[in-house]
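What follows is a single chain, given as structure tokens, in the form predicted alone.
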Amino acid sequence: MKRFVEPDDFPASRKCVYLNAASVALMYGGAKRAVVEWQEDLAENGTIHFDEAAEESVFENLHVAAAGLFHAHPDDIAVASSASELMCSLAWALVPGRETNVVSTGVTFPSTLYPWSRVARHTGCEIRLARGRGGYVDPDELVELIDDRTAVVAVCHVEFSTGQTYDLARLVEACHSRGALLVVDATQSAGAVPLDVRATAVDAVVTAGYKWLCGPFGVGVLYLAPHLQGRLDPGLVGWRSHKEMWDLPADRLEFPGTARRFEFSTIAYGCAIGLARSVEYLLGLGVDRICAHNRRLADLLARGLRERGAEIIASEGGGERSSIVAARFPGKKESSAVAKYLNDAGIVVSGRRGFVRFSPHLYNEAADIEESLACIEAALA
């Protein structure tokens, strides 16, 4: 049987059965010699080749490659360091206040919240979280949330620990219905679950590089929604935020009309030249194709994992299904001596949240997760 992918594409896929996506996917080998010759050109050559032209233009490509991601226009892509600081510029640009509330999940990754909750520090924001029973948050409990006073609904299109996914659409219409934004994080989505940001209408998505986009560490990507970006001023500003970059005016600051003005500081600017091979690579194979596969695997897994007396934790719906999934051994063996078990075997998984959590992403094949639920097997017994 063909695999999915060319082995050589992800070298490391050899090594071992990793289904770890989740933490830190394997980067795909094209993004990794862009890093690296980008590095090694700055090192020996300077200024030669890297000059100011290079400088202004370096995003380029990502912008490109990210609005194919989001089904969206270049100018409304924007590239910093990481998710957690473009989270932290958009939410002290939206800067809730005190009659207002922010509305998320008691699951999401903090780093999705800490932002707005420091917001709210500053100026009594309330903040309403969905709490969810056993790790799972039903949608209706977070849509009821939602009133007149609702700013901002920040998620995670997909929970980072259950692998729970949202329906985009119908958030946002709670949303827009009273006048809040919808805020994504889609750090567990974005290359592994379709996201139309035009067909869903959501305001703002930002998302990692190192995760299911199989690039490096260092870079992350924000969506802005045409209606925002003329009129916030971003929390983070410097000297790339001006609209002439290399005018470098210290008595003023003009924004461009577009999410570039979210691009503010020098970064490793390899970093968001790998992520754009990576990018263009998954576009190549196709987002939907990607995501057909890894269900299918995870389908497998699940199957596989409850014959063996497992509990997943997640929702039986089709909509709210992703390439995670969690799951725990009532009766059997701690998840935290299962999750050792495999990783010692050389089956890479993560321990979360009293679970193991699987996470398998379009280098893996079905002999893969056969080799797995056989450790699972011999773990158990």
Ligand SMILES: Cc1ncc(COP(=O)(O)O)c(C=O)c1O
The other form holds:
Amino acid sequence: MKRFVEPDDFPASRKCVYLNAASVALMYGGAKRAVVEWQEDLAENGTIHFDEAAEESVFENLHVAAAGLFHAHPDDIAVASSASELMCSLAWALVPGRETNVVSTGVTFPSTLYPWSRVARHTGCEIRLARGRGGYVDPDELVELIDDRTAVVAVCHVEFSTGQTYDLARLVEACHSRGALLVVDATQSAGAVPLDVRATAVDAVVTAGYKWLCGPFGVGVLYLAPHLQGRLDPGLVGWRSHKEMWDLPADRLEFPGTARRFEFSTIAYGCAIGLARSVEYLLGLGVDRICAHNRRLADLLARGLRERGAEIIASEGGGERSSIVAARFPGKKESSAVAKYLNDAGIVVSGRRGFVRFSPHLYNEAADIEESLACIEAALA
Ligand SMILES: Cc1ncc(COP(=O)(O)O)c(C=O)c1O
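For comparison with the form predicted alone, would you give the structure of this protein in the form predicted together with the named molecule?
Below: every chain and molecule of the assembly, starting with the one above.
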């Protein structure tokens, strides 16, 4: 049967059953080549090749690719070294004050929340968390925390430990009707779950590049809605922040009128070039198709896990599904022991917060899931 992608695009997929995109995905081969070529060229030719014009325009391909991914305009995109960095810069740009609150979940990834908690220590704004039960957060609980004093709701599109997926349109409606902004961490969805910022009207999105986007470490992307672009002073600034970056004025800082104002320094630029390649590759396949492929695998896995007595979070049908399946085996075996057994057998998964987290992606096929289920059966025996 024809595979969804050519194994040559992900050579490591031949070596093992890799179900760990939620931690670090296998990198698209074209992205790896671009990163390595750029580093080699810089090492050997310095600014002879990577001159000022090249440095100024180095993010252009990624601006275009990320805009394609989110259905945005290239001017809405900024590039930096990580998702955490961009979330920090955004939190200090929005800097919610004493009389306001920031809403999130108690199960979110630390980088989605820490920047706001850090700002809260400084300004005294209140942090409100939907705690959920057993790892699952009822979206009603989240929405009920939003009130007229909410400045920002900062959530993951897909929760990193359970794969629970939030209905962003519903959250946007709850936020905007109260005058709050919706800031989304799409690190666990971008590249695997469609996200149309124009249709959902989210205010900002950050994502890392090394998970579902199949890019390298060292690069993250921000989408900033046009209505915020002219009025935010980024929390992180540096020589690249000035609108004419090669003017280098020390006594003046005028930001560009676009999301690019959040780009502030050198980064490992080859990583941005590599990420542009992998996003272009994913767009060529179609994120809708990748999502459907991954869900077929996740459904197959969830069904097989349940048949083997597993308890699964947020994996019932409907909109709360993602490519992540989080399972535990009550009364049978500790999740950490199951995760270790699988990894020792060459089935790469993570243990997270008491679950075994499986995260199949486009380079996996049904045979990988069948092999994993057989191995789980052996682990539980
Ligand atoms: C939801 C989420 N956001 C952010 C990150 C970290 O991103 P970065 O390493 O680019 O700061 C992770 C990593 O697991 C994550 O799951």
